[in-house]
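The chain that follows stands alone, in the form predicted on its own, written as structure tokens.
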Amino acid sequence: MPNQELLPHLFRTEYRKIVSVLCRHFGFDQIEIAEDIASDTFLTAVETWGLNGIPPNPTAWLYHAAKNRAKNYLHRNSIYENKIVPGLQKNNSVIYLEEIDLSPQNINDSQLQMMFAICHPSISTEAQIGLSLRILCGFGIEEIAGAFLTNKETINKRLYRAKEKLWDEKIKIELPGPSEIDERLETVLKTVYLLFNEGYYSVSQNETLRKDLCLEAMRLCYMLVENKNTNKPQVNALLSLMCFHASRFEARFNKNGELILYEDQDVSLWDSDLIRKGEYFLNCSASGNTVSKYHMEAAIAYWHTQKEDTKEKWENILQLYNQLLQIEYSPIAALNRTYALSKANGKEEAIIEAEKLNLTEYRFYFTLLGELYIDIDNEKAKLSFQKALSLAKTRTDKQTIQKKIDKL
């Protein structure tokens, strides 16, 4: 891999590991130091590798450089504490000269503990996702801004406030005890789920970014599955759901970046390997007595990977949506249910149910109504598509909807 490709790749995969280990070692009150050490390590790599070439083991080089920088920081800090201001009461945590452990096991443990710390309920959902992208996924500030369709200044302020909150609350970077894991796990899974959705349903035109967001969410969920303390049925259900959704990723957009509706997708582009993995984790989720919304959504997603367009398929999906809405009502889930209803019982019944929802600020509401009204009342279909067009945010979305209007 050429140098100009290798370093960005390593930044994405190794930055997060270095920061997680250093944060666990230093504590949240030193998170800026941890990020600075990690960033400086990569800046040194750019300069050194540019002159001397890529080392035989680039990852080991980065870890060695990060350890040295951390040791230098600890040494300077130790001199300051012990010789310059002896006897003064320090408010921040005492930092000891210890070996920085960048072994695979400690990296994995640190990332898992950071995940629970970042997903602390004291900070907002957006901040949880932003910090997860930055610290756990190695995304740059520009990439995070792109994912949220905002600017770097907004993201920097949001992340700073979140870090400050975690510091003020004295949140410890550790895995909660067994009795607390289930309670905290709900927030962790919600963050991972929203991170995946940020990529899967993103209106960003950056296809690579969309995929990376989904893959990072799946990686974080897989870490939870691998740990015996967090390998719970609902975790397996969420990973199953993401595998099923990701299996159809390549079929969801055409070469112009336009969204392709489910019934128009090229099934040959579906990833059969991811479908099999989804089935495996869905089976794993069946242990115990826990039935979560992730179980229902994974089962719905499973039926969507069945290529045959049978009445049995849509009746099963419809019943699963009914159960999902009983577990946790969501207007979007209710809207998706109306599509399954149209396939199982016909468009007329689906139109009645869809119009009851009255989601007049949601583009997909009018897009679905437009589809349902086609060949029943083409004038209403056209009006629905025109409303959807007025709510569309991207050029490709507008082009897709305009094509629907032109056909009518």
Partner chain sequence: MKEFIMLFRADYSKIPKDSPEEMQAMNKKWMDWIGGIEAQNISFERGKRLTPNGKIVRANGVITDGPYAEIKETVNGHATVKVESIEDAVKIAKVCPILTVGGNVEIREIDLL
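Please could you give me the other form, the form predicted together with its partner chain, since above is the form predicted on its own?
What comes next is one chain alone, with no partners or other molecules.
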């Protein structure tokens, strides 16, 4: 790996590990100190490696440097606690100078526990995603601002407020007990899925950033699968779903960054390796007797990996959407279900059902109506697409809809 790529890469992979381990050691209320120590370690690496060249084992160098910094901090802190503030509290809680454990096992455990601490239901999902990106994925504040299409100050404020809230709640860095884990896992999975969607459907033009968000979400989910306490059917279902979606990453955009619709995608660009992984995790998810919305969505995504339009495919997708909607309503699921209905039962029936939905603030509602009316009432199709056009926000969306109108 070329030198100029090595440090950003290491930052991405190691920053979160150092922060998680230190934070678990110090306690969540010391998270800013843990972040400072980790940042300072990387700053020193930039300086030292620039002068002396890259050490033979860069990761070990970073761990060693972080450990020393943490020890110095603890040492200073204990002098302060023991000598400068003597006797103020009889049972003062001294932070002991025990060894900081940067073993692979502890790194994994700490990151997983950190995930549960950050995805705590007491803070908003936006804050959860922001903190996950910063602490679990090692994203810079600027990158996070880019992903959310906002500025650095807003993100800094949002992250600070979220941390403050977690301090107030006295959040501990630990895995929830068995009685609590399913409920807490639901919040974690929701955050992971939103993180993935943030990348997959992002309005950001930065394709590398979008892809990174998706890969990070998959990595976090994989960590949950690897731990026996969190390796649950719904976790495997979510991972399967993300594998299936990610398999189409290369086929979704053309060279100009314009979105290519599913029907027009070049199947040879689909990643067959990820499809196989998706199938593997879908099989793993088929245990126990819980059926989550992720199961339904993964199964729907599986059928989408079969490009050919068969009766069987659309009938299955329709029934899966019928079940998904019974678990949880969402406008997108309602619209997609109606599309599947048109494929399985015919356009006439789907038009009647579509008009009942009345989701008039959604652009997709009008593109769906437009699609359904093609060849049945082209005038109505045109009107629907025009309404969709007036609701479209990005340039890519507008181009896609305009093409549909021009074809009529």
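This one's a predicted model, so the numbers in the text were calculated from it and none came from an experiment. Residue numbers count along the first chain shown, from 1. We call the rigid core the largest set of C-alpha positions that still match within 1.5 Å between the two forms.
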Superposed on rigid core, Leu383 CA travels between these two forms a distance in Å of 4.1
Quote the shift of the Cα of Phe366 between these two forms to one decimal place in Å, the two forms being superposed on the rigid core. 3.4
